[in-house]
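Next up is one chain by itself, shown in structure tokens, the form predicted alone.
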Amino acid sequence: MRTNIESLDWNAGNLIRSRDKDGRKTVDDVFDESTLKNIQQLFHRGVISTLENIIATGKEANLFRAKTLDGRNRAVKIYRQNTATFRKLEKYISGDPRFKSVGNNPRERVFTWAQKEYKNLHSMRASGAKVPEPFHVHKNIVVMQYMGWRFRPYPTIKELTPEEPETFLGLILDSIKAYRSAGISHGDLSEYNILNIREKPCIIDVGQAVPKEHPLYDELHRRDMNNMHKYWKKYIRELKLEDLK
């Protein structure tokens, strides 16, 4: 187990040594000193024992595969603390009664966003929706169930179209109905954040999801359904928007 800042920094560089310029940018953007200390805390607490390969990169966060002490895979989502993108996400935090006391400090707002994703995963999973199981949140890091086989993450439906679109869509709608019954709107549902796990869907990237008390609750759900209709009508020609409601 690597438990000090120097060795963790070395490990981060080696995770992406094959990516050269892009890899160096990942280290610079994600593994700042504060984040390295936060990861070290996860090591000390036994939440994870190693940080492995990159799974995905995004505007706000990067996703890594990690290992637990007993060798189980975990997904570790690390939100960047120096990104200006979070200014655009203010609308998802403001109006959420779970985070009334959030200040204006950019770093604190990043921490809030990580907490938001963690809580959304808990609520959506408890409702019966198919989402990754959340395990731990600390500062700008969320540790959750790894959705993949060995070192390969499962593809999104954008990458791998389901063999039976109607059946697959029906399962997605079951998850949507489940989290809607718990008073949640996803807010960014599309073919890019629904995984195809052996012909079963799993919804990911739920940080922006809002409760029904949020002023954008209905608007975000309508947008989600429009996105779903736009994607699925390519494979289900007779599909109508009202069929998704």
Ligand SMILES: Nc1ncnc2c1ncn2[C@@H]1O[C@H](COP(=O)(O)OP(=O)(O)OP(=O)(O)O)[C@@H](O)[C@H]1O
Contents of the next structure:
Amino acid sequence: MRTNIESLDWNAGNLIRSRDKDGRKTVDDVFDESTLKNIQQLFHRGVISTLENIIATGKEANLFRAKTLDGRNRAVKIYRQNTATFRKLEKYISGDPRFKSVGNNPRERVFTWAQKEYKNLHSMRASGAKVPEPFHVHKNIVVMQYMGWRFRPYPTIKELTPEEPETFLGLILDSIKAYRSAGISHGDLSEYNILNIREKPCIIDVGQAVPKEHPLYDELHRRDMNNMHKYWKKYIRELKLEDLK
Ligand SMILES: Nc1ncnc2c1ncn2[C@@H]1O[C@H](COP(=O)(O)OP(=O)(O)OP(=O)(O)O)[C@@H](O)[C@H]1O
Ligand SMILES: [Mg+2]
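Can I get the form predicted together with the named molecule as well, since the one above is the form predicted alone?
Starting with the chain above, the whole complex follows.
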């Protein structure tokens, strides 16, 4: 059963105590024991001081809005440490020369995955692509720039169609060109992973992105561009796949 997690006290010192008080079961649905510990460690390191609200719950990860000690918002992506997550990630990790010596243990694999998302955010951002700024990675947790209002993330382009499709698509292509020039394929680019921030794009969900050396590099990019074409031709009738260069 999903829980009264809204009513939990997310402050550093109280997270564990709340769990004890409210009973193990409720919180365990959201955080396993080791994740709770990892969050505590982020509190202790001063990376974040509170978890504010849940932004999204997915199959592989949960997203929270958090606050730093000085009151800035952060997005905190917490990967689930289960075999389903680990299986899904596997094909994107093996073949990536950046992560050659990762352990076989599923939990360590998920840590590697978080590292991968963090590094991908860095490289894509360094290339000039519009992605959230990465701040910290620890075990199964990635802390990054929060893109949203107080209680709600900015909409995806699936939720809020851009007002001027040609202009918006042009901006996305600038970002794609940027990360391609750095030798990266996103690997899950779709209307679900592009935010519409006051008519400017921000690309998210980059855990599966792979570098040039990876065997899936070309195939993933081809799939991404097909997804883009399928979405954008609804708004730009004459758009051809070849135009998305
Ligand atoms: N940096 C961010 N700032 C604000 N909201 C974010 C941020 N990153 C992600 N989100 C929100 O969380 C949702 C899920 O994020 P993301 O796509 O990275 O996770 P996911 O678990 O891989 O999702 P899925 O498996 O559904 O693609 C996004 O649709 C968006 O609403
Ligand atoms: Mg997503």
